[in-house]
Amino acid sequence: MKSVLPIVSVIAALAVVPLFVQSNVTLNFLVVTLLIALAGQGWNILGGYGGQYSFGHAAYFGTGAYVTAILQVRYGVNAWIGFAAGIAVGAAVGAIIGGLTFRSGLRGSYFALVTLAFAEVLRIVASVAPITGAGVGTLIKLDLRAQALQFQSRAAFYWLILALVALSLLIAWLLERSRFGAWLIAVRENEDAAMALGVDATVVKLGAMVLSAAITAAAGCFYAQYFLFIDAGIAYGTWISIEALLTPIIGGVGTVFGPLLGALVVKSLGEGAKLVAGDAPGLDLVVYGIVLVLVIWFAPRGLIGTVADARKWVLHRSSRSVREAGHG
């Protein structure tokens, strides 16, 4: 039970900010990070703890988010049913995609290259499909209840993506203590070995896939709950699947709070960039791009594995320290 308190600390923090902030504009922030931790989560789970680095998560986050938008616009569906909705077919297209890539053996900057494909595809097809709204987008209509997953306060969206993210953190502290875990850490650290062993990588693979599919489709759905409108530029953009991707990275890749502090990273650099340089176009990548060759370079384990690297020199130092001072 020791080893959940960071978690329950951690969330419990940020339970009561809403209590204390009342600005619309920070809580907005807020909503936005915690949107993209969950997304980063969803990639950490395959590309941090299997290994298996995708570069097209856009697939799952707008297939969750188009799922549930077109349940309710088009059918009528209870916003709470397509929510549940979107994040089961998102799994869906990640079985589909792990189905495909993992038993043609992809591997490495192929596998990564392919699931970009997968991503576009969907962009492309939701571009002209008119059940999607094609150019023109798909916009939910605004209806303040709670039956309908709309609230009139930040604060009720703030707490609901927390409880998601709350949730993701759940399920990669779980991950790294169950037996699925260690089969999928051994895949990321040598297939052939783990093989060797009698692990079914094909098997792990797909699991993590739809694992990580379905938390990312998650965050596709609460999107598209909280804004109210998506198009094929938004919910397929390479923006999320960039995003999702550095979180991890820069917090600390196969970690359970890395894509948290990473995603706290990257949006406060986003939005420092564009209070240094306007809406200059493209200048949040570039700045992304920067801290991603820092991180790499000097932080190859990220934030995470740093602080813990200089807990661990300390320790050694003083330790150190003490058996020179009783020697002499």
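Being a predicted model, the structure only gives us computed values, none of them experimental. Residue numbers count along the first chain shown, from 1. In this text, the rigid core denotes the largest set of C-alpha atoms whose superposition between the two forms falls within 1.5 Å. First, how it differs from the form predicted together with the partner chain.
After superposing the rigid core, the C-alpha of residue 310 moves by 2 Å or more between these two forms.
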Given for the second form:
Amino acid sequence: MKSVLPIVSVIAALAVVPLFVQSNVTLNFLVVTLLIALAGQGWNILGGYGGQYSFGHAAYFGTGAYVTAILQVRYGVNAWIGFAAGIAVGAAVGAIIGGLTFRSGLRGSYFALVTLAFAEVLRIVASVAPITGAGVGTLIKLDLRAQALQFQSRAAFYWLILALVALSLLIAWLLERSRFGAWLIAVRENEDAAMALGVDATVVKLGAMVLSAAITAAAGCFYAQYFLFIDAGIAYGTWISIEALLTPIIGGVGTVFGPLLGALVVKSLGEGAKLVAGDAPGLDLVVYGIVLVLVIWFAPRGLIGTVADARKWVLHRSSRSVREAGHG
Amino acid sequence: MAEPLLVVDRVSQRFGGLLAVDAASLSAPAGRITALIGPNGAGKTTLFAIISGFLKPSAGSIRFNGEEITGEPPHRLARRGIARTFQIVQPFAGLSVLENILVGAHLRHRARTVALAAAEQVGREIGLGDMLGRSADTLTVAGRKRLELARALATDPKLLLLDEVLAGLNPSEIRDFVPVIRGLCARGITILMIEHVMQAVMSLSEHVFVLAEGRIIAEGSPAMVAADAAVVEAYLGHGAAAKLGASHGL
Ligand SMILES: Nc1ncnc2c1ncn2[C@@H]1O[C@H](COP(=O)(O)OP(=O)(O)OP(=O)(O)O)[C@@H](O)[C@H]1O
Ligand SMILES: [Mg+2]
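I've shown you the form predicted alone. Could you give me the structure of the form predicted together with the partner chain?
Next comes the full complex, this chain leading.
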């Protein structure tokens, strides 16, 4: 993507939505969708651009959520500072998991399984440790003031998460235009060739992991502030690991808008299915499964990747027919 | 006389029970094209993998530019100025030709615009000017070989390790490619090349090392090693030199 204009337009279009939509249900739906888009963008940095498929991004989401909540509830720290600390600690957890996995040379499905295991260990620890509230969970006190990072209106929350998503889009856009991004993509495409060209693959993957963890942690921090309650199953649950990887895969891995588009598609279909079939448990997973199968079957590079391919194909055809017409 | 740019000193590489490289020594003097030849499975690619840091040798040492570099990782060696091509080409298949070369160019240039300009220039120099926008996986064999070379060259190396860049090319493609390699040498890049195409070896290099079963069995000018009995035997089998000599006698 060459210019930043598409990002500006999309964010501007989304920013005016609360001016026309007052329904709390709709705004709530959009907030959750953007939250998932943010978590997915985190995954996309490491998985989409770096080719390292993590199955355990719950580790960062949950850490962000817990740090935000615990600092406020147990230590009386200001919510904004708690939010920033949540991102920082999430990034640190990314550095630790990345350091352990990449330095021991784990790749592919081994990497995926080990990240899943880390997230599960954190979930189990959080479900018994006193500091997290163990099985009971942690409740953040209602305090609807901006200083406490809580807002009376849904719209304010909506704009906050939108701002975070905008930032994450910008980060992906900058990544595509930076040396670090070129190196990261090179590692994804062929690690040996990248190393031969002077790329320190371990350091590059580690950097991507930290950035990735920080973004997904931010989604967790927001979750805590928005819902004011977390427990181990929410914060470190596999649901968020799945949604964080599903949205970019469906929208388009390694593209700026993939996670946002994927989140819109997945969440809309999920809501649609609920309308049709009622609130059956596990319905969302069934929908995800079906969408995933369809995308992998018909659009293996995700929706955006497929559109790009189609455009290239059409351009190629038309340039060829122009050439042929010129010859004729 | 100054020490050659690259000195490989009694390097060995063991893979389980197989001694793939057996106390091999060779050197590449600055500004020259040195060739490494030998039958299939001799250990040539393995030796390149050691020099470029992909394998840590079981024994022996390597010096580059007068400094000990044995066991350094590939990315550090690339920074020092050692670039390699892969015998089995390793393109970044999902990227364009220009983006492939860009990765190499970024080693010396942080800014994208500067690196892009450098990459484009290298691409044109190597004869990929018309293909810069194409996806790397649409290139022909000859195109891929050129891309390997262009990417390595974009790292601005002092020493270029070329592993059979001419293999798989037809005679006319080889004729086009040989001057490109000569041009790099003329620019001051030291080249060590593995090559099976003897014609190209003869026309490009003054000094040849012959590796067979992991050992350096001969070295000298191309004409000298081609006439060497041990070399003929390594290629054609035991007793071949004698048979050839006998048939010449007839
Ligand atoms: N990673 C490895 N593990 C085990 N054995 C290996 C490994 N790499 C190479 N070998 C073996 O080492 C020997 C030397 O292989 P190498 O690829 O270096 O030969 P080569 O001289 O490049 O041959 P060619 O001309 O066919 O490219 C071969 O017997 C090969 O099977
Ligand atoms: Mg070889």
